[in-house]
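Just one chain is shown here, as structure tokens, and it is the form predicted on its own.
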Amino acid sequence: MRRGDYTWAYLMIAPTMLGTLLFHIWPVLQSVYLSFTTWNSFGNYKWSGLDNYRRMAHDAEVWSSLGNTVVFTLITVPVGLALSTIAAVLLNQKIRGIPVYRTLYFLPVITMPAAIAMVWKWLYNGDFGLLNELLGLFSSAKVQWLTNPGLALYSTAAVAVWSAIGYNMIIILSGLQGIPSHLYEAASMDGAGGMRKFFSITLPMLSPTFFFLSVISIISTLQTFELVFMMIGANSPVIGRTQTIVYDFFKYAFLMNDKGYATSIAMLLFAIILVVTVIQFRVQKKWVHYE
């Protein structure tokens, strides 16, 4: 390449880099800095050292939330990729009306999650929710979805499974349709049942479409706030069963002003969601099968 071309090429992408360096970096840097800091009521801030983060190392409820999280990510990624491996594979067969099915499963994705919670709370409604009238036709005894401590945590994960079905499924639909006909055809040639092909071509051949998933839908399903604060809310007195370390982040920085601490907690979040994401990048050599 010529010097002028490097010029253009670099015009070209400043933009981008522009906006990268404003609206991501900069803000980055800038939470390094405030997690080390302590805020007073007037929103006045000192550098404070590691002191939020020895706060934190002592704080039983943010490690009570991040236990939270991790067993609501635990929940909803294997369950919702399960489900919607079930439902691509469902999907792709050639039956009447599959554009009309395809559409239904992915509606969630295209509905605000403060909807979806809105609707889910009213089903789970302890006193008159449709799930406990579908119950009721079996028996009279009515189970609180929401404000028994020991499900509420995994009610919401049903809704968060729910909700991501739609679009894990259209990217598993799209891997299943790009793998090549003639494998499956030489396993039928070779006497393979329709099982034997699913274990030892569709999954082993979907392997870069669920690496890809399981890294977004774990990045995702760390960060989850909404579904706690809609349909939990911070007055139930099942909320610290059920509150998420992005729930804490929240709670600290706009309800009680604590914006350092608040940071420092972000902090330990992009290092939790760090080292998974790195984790996850060198495991996938040895299931990731790209040819």
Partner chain sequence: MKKGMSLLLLCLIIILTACSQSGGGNGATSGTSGNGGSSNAGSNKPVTLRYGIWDENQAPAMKQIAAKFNETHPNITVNVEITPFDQYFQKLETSAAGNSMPDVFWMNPANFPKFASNDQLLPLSDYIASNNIDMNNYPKPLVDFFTYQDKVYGFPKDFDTIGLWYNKQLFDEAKVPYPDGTWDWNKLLDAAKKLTDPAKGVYGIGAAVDSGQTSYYNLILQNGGYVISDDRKSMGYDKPEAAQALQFWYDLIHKYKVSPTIAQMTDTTPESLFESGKLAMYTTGSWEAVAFNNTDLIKDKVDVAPLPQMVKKATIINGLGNVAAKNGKHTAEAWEFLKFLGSKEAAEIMGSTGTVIPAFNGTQDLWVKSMPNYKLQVFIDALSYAVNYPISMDFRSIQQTDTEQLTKAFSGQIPLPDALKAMTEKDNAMLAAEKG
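Same protein, different condition: the form predicted on its own was shown, now please give the form predicted together with its partner chain.
Shown next is a single chain and nothing more.
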């Protein structure tokens, strides 16, 4: 390329870069600064050094929220990916009305999370919920899906899985359709069965897709908030057993009016996501096959 072309290139991306700097990078830097401050009302804050971080180190609530978030992620991401793969493989067949099924699976993705939470909250209702109504056909026990401290986190995770399947499925589906058919034909010649083909061809060929999806879903699951906020809520007896790290951030920023501390919690999450993602990129060399 000629020298002049670079100038043009930079000019072309300048508007986007300016926007990114102004609306993404600058707030991040500001947040780093704000996490070292203590807030009073009306936007007044003062420098308080490492106070917030010291407080966080001894805050049992933050650590238990972190624990909840990790458990939530460890359930949601693998289960979600496994179920999405099954759905994608099934929907990659030649059956009648396939677009209808694909649409049905994808619907939760384009539904507002708040609406999803409200509907599931109603399904999960201990006294009048549809789920317990169905279970009532077999037994008389009423399950407190969202208010039993041992169960609520898993009930919430189930909804997270349900609403993530559609998106993952579409990505995996496109990955499946990108696998050259001659590989399967060759395998058939060698006498491989359906299962053998799936594990020896499909899964390895999908590994770049899985890598992308696992990075994306771990990042988004670590930031889970709206399901907990809408389905459990600040006044629930089980909030302590279900609150995630972003919920903690929300609580301190908006319920307790303690924005400096809230920002330091956000910084903790930022650090965790950064480390996890770096590790994922390091480890991918061992299991991701690029053609």
